[in-house]
Each structure stands twice: as C-alpha cells, then as structure tokens.
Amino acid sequence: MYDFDTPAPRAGSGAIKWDLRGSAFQNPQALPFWIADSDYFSPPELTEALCDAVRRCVFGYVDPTPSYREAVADWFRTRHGWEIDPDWIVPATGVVSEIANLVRAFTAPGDKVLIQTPVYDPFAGVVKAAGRSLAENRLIRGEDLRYTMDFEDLERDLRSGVKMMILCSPHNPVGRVWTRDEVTRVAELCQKYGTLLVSDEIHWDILMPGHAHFTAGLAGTPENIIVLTAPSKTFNVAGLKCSNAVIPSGALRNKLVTWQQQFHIETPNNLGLVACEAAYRLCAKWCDEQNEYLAKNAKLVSDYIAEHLPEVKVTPLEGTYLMWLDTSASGVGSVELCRAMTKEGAILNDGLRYGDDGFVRLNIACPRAQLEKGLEAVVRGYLAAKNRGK
C-alpha cells in the first residue's frame, strides 16, 4: 500500500501552487486547491530512477532510447488499448507547449480551431496568441449534472472551414471522461470536414470507478488525429516538462519534427525521460492505488456539500482530479466567490476563466486531511460572499 495521507512539504519549494500563496492570492496561510498537481509524494520508484540518474552525473542533450519508446508504447497498450508503433512518438516539454507548436504547425493566421467550453483556459490562450480565429462548440450540461456535446452545433462549425479542433480528454473541468461512441463520432466528423483532431489526454490515467478511458487514436482514421499525452498529472511530474505526441501519420509526424528543429526544441529533458520510462515501466500499481485514493477524497467532497451547502450542485467526477461545483445559487460571481473562500483560506479556481461564471474548480489531489480542512473554508468562503450581496 502506498501513502497518499502524508503531505509533501512543498511550501517554500518554489511550488507555484504554495508559493504564489501571498502574492497572487493575498492569503499566504490559505490552502491550495487551484493549479493541477498534487500534494502527496510522487512514486517512490519513479523518485530512484530519477536519483540513480542524477548519480550518474551527465546531464547533457538526450535523444529518446529505444527503451523510453517501448516503455511509452507498453503502457499504451496495456493501460489504453492502444497498439503504437513506437516511431509514432515525438517527445516533447508539455502538452500545452505541444498544443501551440501544433497549432502554429497546421494552421494559418485567421483559421478557425475549435475548443469546446467551458475547457481548460490555455487552450484559447494558444489559439489566440497565434493569430487563429478561435471557435467554440459549447457542451450541454443535462438535469443529471452531467455534460455532454452538442453534436449538431460542432458538425455545424466543423463544416464551416473549421481547420483544428482540440478536443480535451478526460475534460478539465467538467470531469467527463468521453465514451467510444463519443470519440469516434467527433474523429468520423473531422474526418468528414478535413479538421484535424488534437487530442489532449493529459488525464487519461486518472478515472474514477466504472468509467475506461477510449483514446482518439483509435477512432477515426490516422491521417488526421494526433494525440498528446505525458506523465505529468497522473506522477506529478509537470515540473520535469516531458509529454509525448503520438502521430500515426507519417506525413504530420515529419511536419512536425521540421517545424520544432527550425526553432531548436525538439530536444526534450534529460530527467523528464527517465521519470517517464520508470512511471510507466514501474508504478502501475501506484497509479491505480491513486485512483482509488482519489475516488474517495471524490466522495468526500460529494458527501460533505451535499450536507453543508446543499444548494450548491457537484458535478458527478468521472475522470481527472479536478471538481466542478455549481455555484450559481449564491448569486455570486465565481471570481468574487473564490476571493470570498482564499481569505477564509481555501484557493480554488474560479469558473470565468474556463468560460462559465457561477462555477468553481476544485483540486482533490492532496491528502485527505488537507482537503477535509480545505472544505471548511469553503463552506465559510461562500457562506460569507452569499451574505454580503444580499
């Protein structure tokens, strides 16, 4: 058994999630529950990989082994389903990184990319710092709380010349974790209108019970789906900067690889290598024992809103270690909201910036005890905002 209650000490670090405490939220006491990493120690077996590495004392440019892709490729198969040719590989810092060379990659200035909102921030930040004309297919949320996509309205924009669509799989904030039918039907139709899928599947690690994750890489056909992955968030090792696209196409692979070479990044990081080979030769029952951990701290924060602030309505989490709280019923901005929770000594993320105000994301990778803490102030947060604007 692992130890997920003990908590890494991470304060003073440098950890922008502790650390930007005082100066960005104004309250250098409040617990964080905002950026997405966690809390508790990274696998051991990933840390001594990384320290035998280390003790070897070279740490100059690296290219992948053929061990790093075969490692790469295993987990593929036997975690996703999924048979990779471990050529398909091309490494790289971090997915959102990888997001904006793609974007530069295969589109032009002015063509449209598609997000479908509310989604993970940096997806429109990318779009629109490279010129493109950013579109949005908005996902429909159902009486069950549950989020589902508007199919007719994304044929609709994908038939208007849309040229990317990012689709975020499992979906950070909502926490939906995509089925088959899903997936295939949004490759069928990038298919049909010549879109190419980029598909971040950062989080396809972490699921909750009874729900499996389906990768885009197998819907579809190869010649116009890339798919993003890395060990950051499933290991908490963001820090490392190490992702891996997978591109069947040969033609897309080579593309990419030219364009990266003319900026001088396609060298990816020494010690992001090693801690993606030995996470994915070794810690496979770390990460499922995660999963379960996550699944109660999940259940936690169902039980104790549902007693505590009942109006409040909980997203049912299927994937990703992030919450999605319906906040509307303050009658509150979520921006004022989440003020309202830091000075109580709770940060979260407000809803606005993902694109739905009356919304607030909460981050349930750490120990129990924190988060049961974290909650209180939660309570007290929007308790007091809902007050003063009545």
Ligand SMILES: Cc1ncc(COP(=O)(O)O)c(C=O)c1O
Given for the second form:
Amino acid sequence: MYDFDTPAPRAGSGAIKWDLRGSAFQNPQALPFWIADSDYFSPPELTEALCDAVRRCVFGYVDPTPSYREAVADWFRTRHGWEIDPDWIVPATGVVSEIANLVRAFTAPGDKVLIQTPVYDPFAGVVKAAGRSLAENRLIRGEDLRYTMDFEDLERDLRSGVKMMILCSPHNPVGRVWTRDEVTRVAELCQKYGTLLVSDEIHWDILMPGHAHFTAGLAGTPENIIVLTAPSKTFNVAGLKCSNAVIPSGALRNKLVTWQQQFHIETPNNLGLVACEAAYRLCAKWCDEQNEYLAKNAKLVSDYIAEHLPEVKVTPLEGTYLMWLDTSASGVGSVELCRAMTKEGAILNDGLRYGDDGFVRLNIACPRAQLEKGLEAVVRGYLAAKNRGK
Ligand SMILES: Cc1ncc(COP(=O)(O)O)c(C=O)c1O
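Switching from the form predicted alone: structure of the form predicted together with this ligand?
Next comes the full complex, and the chain you just saw is listed first.
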C-alpha cells in the first residue's frame, strides 16, 4: 500500500499553492485547496527514476526516445483502450500552452472557438489573448446536480461556424466523466460542421469508482481530432513540464510542428520526459491506489457537508480531484465567500472565475487529515459570511 497520508513538505519550496498564500490571499497560515496539484508525495518509483537520471549527470539537449513514445502509447492502450501510432505523439511542455499554440496555429483572428462553461478559466484566456472570439455552450445542471451537455445549443453554435471546440474531458470543475455516447455525439457534430475538436484529457486517469473514461481519440476522425494529455495531474509532476499532444493526422501534425518551429518552441526538458516514462511504465498501481484514496476523500467531503452545511449542494464527483460545491444558498457571492473561508483557514477557488457565481471549487488531493481540518474552516467561513450578509 502506498502512503497518501504523509503530507509533503511544500511550504517554502516555491510551490505556488503554498507560497502564494500570503501574497495572493492575505493569509499565509491558511491551508490551500485551490490550484490543482497534490499535497502528498509522488510515486516512489517515479522519484527513483528521476534520481537515477540525475546520477547519470548528463543534462544536454534531448529528443523524446522511441522508448518514451512506446511507454506513452502503452499507457494509452492499457489504461484507455486507445491504440495509437507512437509517431502521433507531439510532446509539449504543458497542456494550456499547447492549447494556446493550437488556437494560433489552426484558427485565424476573429474565428470562433467554443468552450463549455463553467470551465477551467485559462481556456477562455488563451482564446481571447489570441484575438479569437469565444462561443459559449453552457452545461446544464440536472435535479440530481449532475451536469450534462446542451446538444441543441451546441449544434446551433457549430452550425453558425466554429473553427475549434475545446472539450474538457473529464471536466474541470463540474467533475463529469463524459460517457462514450456524449463524447461520440460531440465528435460527430464537430465532424459534421468541420470543427477541429481539441480534447483536453489531462484528468483522464483520475476516476471515481464506477466511471470509465472514453477518449475522444476513439470517437473523432483523424482530420478533426487532437487529444491533449499529461502525467502532471495524476502523478503530481506539473512542475516538470511534460505533456503529450496526440495528433493522428499527419497534415495537422506537420502544420503544428512547423508553426511551433517559428518560435523555437521546444520539447519537454529531459527530467520531465524521464518522469513521464517512469510514471507510465511503473506507476499504474500507485494511480489505482490514489483513485481509491481520492474516492474516500470525496466521500468525506460529501458526508461532512451534508452534516454541517446541508444547504450546500455537492456535485457528484465522477473524475478529477476537484469538487464543485453549490454555495448559492448562502446568498453571498463566491468571491466574498472564498475570502471568508480563507480568513478562517482554507483557500478554495471561487466559482466566478469558471463562469458560475454561487459555487466554489475544492481540491481534495491532499492527506485526509489536511482535508478534515480544511473542511472545518470551510464551514466556519461559510457561516461567518452568510451571517454577515443577513
Ligand atoms: C483541464 C485542465 N487543463 C490543463 C491544466 C493545466 O495543464 P498544464 O499545467 O499542463 O498547462 C489544468 C490544471 O488544472 C486543467 O485542469
């Protein structure tokens, strides 16, 4: 059994989540549940592979090796049932920066790029920064608090001429793991209207019991699909800057690579590649155990909130380690609510940044004792803000 209970000593290490508590949130003592990385240690096998690489004392320019490509392709096949040609992989230094590159390489200024809100905020940021216009397909929340896609609205948007759609799968922040049917419908609609589907699947390995991820790579046709994924969330190696774009179409791949060459956009650094290969070759069991640990954390949150703040509605978590809480019954905006929670000792993200006031996002990838302490602060902050608002 792996250990997820021992907190990794992150404060003072430069970790954004911990070291920006004072400057960005004005409470350097609060526990952080905001930015999406984890507060326990990465898999020991991965750390050992990095130590071995460091001991070799060679840090020159590198290109992803055939062995790296095979490891990535094997993971895709064994974990996600997706058979790819290793040559389809375009390694990159991050998913968001790669989305920014794709927007610029495959659309023109003024073109429409569609996102499904509420959603991870950098999607809108990179589209707007590139001078493209945003099309917004709002997700629908059902009585069971589960979100689904508004396919009618999506088709209307795509018909009106959308160059690219960015799918978030599994979805941050609403925690959905889109089903085979949903992903297939999206891919078919994109194909029908000539829209390039860019599927951000960075959270695809973080799955709650009973949920299986269906990659858009199995639904799209080569001409209209690009899948982005990374070991960064699953194995907590975001700081090593290594992700993988999978582009089945040779024409699209060449276009992107040629576009990136203009700016000397490079492949990941050598330790990022080592970590990715080690994660995919050696850490499947760690990944499974992490999912079990996260499922227990998610249950703790649901139970605790049901007992102490029954008016707060917890969105069922299917995948990712990010929980989406409906706090609208407080009558307080999510920015103000988060401020009150921070003051009481827990930093969460306000829902407004993802496009929905009245919600907060809670990162549960931490030792259980930290989460328990954080939940107490969440309740205190919620009640303080609500009572002040009366
Ligand atoms: C959906 C999604 N995509 C991308 C990222 C960030 O990826 P990267 O650090 O590789 O840019 C995150 C981080 O939270 C995310 O949730």
